[in-house]
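In structure tokens, one chain follows: the form predicted alone.
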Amino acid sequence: MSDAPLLELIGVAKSFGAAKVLSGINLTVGHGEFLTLLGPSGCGKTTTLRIIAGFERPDSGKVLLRGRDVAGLPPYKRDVHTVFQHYALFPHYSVFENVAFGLRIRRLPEAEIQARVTEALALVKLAGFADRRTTALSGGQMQRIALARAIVGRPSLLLLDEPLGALDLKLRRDMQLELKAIQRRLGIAFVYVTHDQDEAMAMSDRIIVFHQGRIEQTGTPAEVYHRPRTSFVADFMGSANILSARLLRSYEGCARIRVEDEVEFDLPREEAPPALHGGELCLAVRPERIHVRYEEELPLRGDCVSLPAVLTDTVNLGDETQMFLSLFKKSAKTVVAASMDARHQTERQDGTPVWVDIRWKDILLLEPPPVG
């Protein structure tokens, strides 16, 4: 396998009229990699995919496929296939003919078409469906046919634009596992577009988080979840409690911060905080990293900070309880804690005083979101 990336975007920008959709996108896709473009609606991820596919041309920048700039080539001249959310199957064709369509356009020998289609249908577990009409298929089966039609041409890169978006939750989760298994068996690079964080975490080798036409962060699922670089990524990947903070001073291995203009404490830091002295920053902590204790209980052992709060609401989610807490015993700032501890499933009256214990290692210091 070559060390050079299969695909590389360099400085890609795109506008539609006065609306700037992409601003200087730089990314790479490795051979056999499962890369996910993740972000909210309108962030530029689908436009990026369409530029890779050749359905849109960038205003500037390069699209290198195996080192060759293909930005000016039409889709059919690229070794790239696309699977769309709405499948785009031919209703008057059989399953076999839907999958074989691209091969017939290329005028491959009939024996090779038969062999390739049979192999592709077996790969997506639809070997006995060749003679059926697509109108008789379920949503999950149609998604598999669309995938078979894309992989039968044996592209080096497969693009998937929210292909599971029309499926129900259980089927979508089943298909996530199927897609990842197929990708591993084929060894084809996948570029997958979704706004679903759980989907991205479950399937990807790497995730690129988009926000307002820019790349906010690139990394493995573990990196973007546990070590987000910005408050947007921290909040978008799962959920996070974001508190305003100010850096009062820093010295070797430690930062003195003030949180919500209420409490000051020293926080050990191996890296320099993302702010100058007196500068604003954000403090983030995941709900599952918050330890809630009642006033009669002892604090956590070890290095942690304790913040006073009151309980405002609880939601029982089976084996997990979500707790909504107003920090500093006032209603201005609410944080959410997630606990599997049985003691939190016992009803407590709203307004109950509690303490929020957060271990130092679970506190993230991030740059504040840009104004405007």
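Positions refer to the first chain, counted from 1. Small disclaimer: the values here were computed from a predicted structure and weren't measured. Heads up, when I say rigid core I mean the largest set of C-alphas that superpose within 1.5 Å between the two forms. What changes on going to the form predicted in complex with the partner chain:
Relative to the superposed rigid core, G11 undergoes a CA displacement smaller than 2 Å between these two forms.
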Second form
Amino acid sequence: MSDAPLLELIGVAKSFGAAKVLSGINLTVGHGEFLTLLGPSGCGKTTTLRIIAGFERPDSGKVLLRGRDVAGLPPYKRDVHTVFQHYALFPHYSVFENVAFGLRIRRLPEAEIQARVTEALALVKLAGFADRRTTALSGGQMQRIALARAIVGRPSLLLLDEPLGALDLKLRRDMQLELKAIQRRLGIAFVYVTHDQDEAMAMSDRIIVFHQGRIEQTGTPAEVYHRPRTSFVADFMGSANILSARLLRSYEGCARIRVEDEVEFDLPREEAPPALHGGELCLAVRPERIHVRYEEELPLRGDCVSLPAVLTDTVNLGDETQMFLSLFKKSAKTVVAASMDARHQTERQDGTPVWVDIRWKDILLLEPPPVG
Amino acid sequence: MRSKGLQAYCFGLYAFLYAPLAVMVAFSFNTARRNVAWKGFTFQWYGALLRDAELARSVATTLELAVVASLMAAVMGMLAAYAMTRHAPFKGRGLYSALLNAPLMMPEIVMGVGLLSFFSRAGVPLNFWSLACAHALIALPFTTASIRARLLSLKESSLEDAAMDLGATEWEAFLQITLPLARPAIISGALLAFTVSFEDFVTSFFIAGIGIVTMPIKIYSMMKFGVTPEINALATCLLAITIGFLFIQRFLDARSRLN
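Can I have the other form now, the form predicted in complex with the partner chain, not the form predicted alone?
The complete assembly is shown below, putting the previous chain first.
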């Protein structure tokens, strides 16, 4: 039993009436792991969390907690606690009683309750707040109380549902670091739901990207960012230029690609392109990986593709300059390049012919989005 | 001008609504026996009220009824509201909720006749308790609506989920979270139920058994001999009590929304 993962979902599906919310969700959470469920709103990540907590019962599939199926058990029979999106602090209790709630339900001795609540409040840096009313606290303080209340019972798994969603940006950044530090210190596994990819990148050991009730990709933040498997993931994690492409021929270590049914080039690569549906695939390039070169400049050195383009617009965003480029004659699709280089900040006239250099390794070949 | 016309309309409307009450209050302090001319100021009719033993008994009966009926309506309203807000949508929930509200829409005379024929068919004696049950029935929509609104907003805040998540059973979560937080709404609903029972005439008139005289019935029988200053004084007292109740109820409602 001890080598079973802490939590495992196998083939979990859930519908609300006619709406299919989750289909075939498989995931594992290791002991002490920080796992993030990432996706746009309505993608099923919160429902997954509620199934793990026991508030929803899956229509099919298994929820194994240390190898034991708990899919039919109510929330109070699982040693899994939740930090709710809007904190859900009990307004008629003091801060101390809020944190003590779970311990009182378990009828622990008073001395132990005192000690553990005091310890938990100190951990979230609210040691002096025990006797306050929760209704008089700021959002950040309520968030800390909610966290203290959830960890005081020492669960093996903590679920967090967009816990920083209601905080302003500056406080969010601070709380991200602090949450991560607390998680490391306690060694409790976190399952963290968010729609903010920066937050997911900053905190997680692993990220699971959800889209329309399915898992799009699972991996470390670096894997998901640098090697997205689908166009949805590429676009959701940061931004990406997504172009339609077709694989014409595949030689040993080299693929001939036709982009937007117009521009062709050879792309040497080691791994085979993803599973294809009749050669159709998606090509993605991140804006910051596109090097824009004026005619008088030397090409990028090394393994790259060089394509002619026309500069259609330039937008200055302080440090960063965004350049809109037209690469294709038939397709109206523009490509966005982003650069921190000062030489792009001097205005170039729209319509200037330029070269676009992209390194082979920065060209991502992806599964096309499912049709329909 | 538009606003002039509106002002005049509003003034006229409020005069129509409140002039009778003002006249009634004024004449309760009138020394004259007849409600025709103002003769002088007196408290004597209030004194007469206090000395009227029969009236005092009817007031006591009415208060006892209102207390019992509002308690019953509060308990049943809590259960009904909990069933409608907390459990997975069950079959016929719409019908259930419509039936609960039916006594609001139903002409009281229909309720009265229906209850009377039901009680006599079923062999239920017409006494204090059957009347209390009838009052609880009329008051139930008020308590249910008040408590239901509160439970819905509580559900939104996931407080009960949080309690169960921390190890509380549904029953423990109900006792420690739902019930204390719903208390203002329960009291507010019970106060409404109290006033509904307190002033009910039609239903009571049909099913009050022999010997049960509620205050509205007593007033009705007093009126057979004309509207006396005693009745004015009694109605004035009732008015004061009702306004007091309304204030308490509004205060509790506002507080239950704030938290």
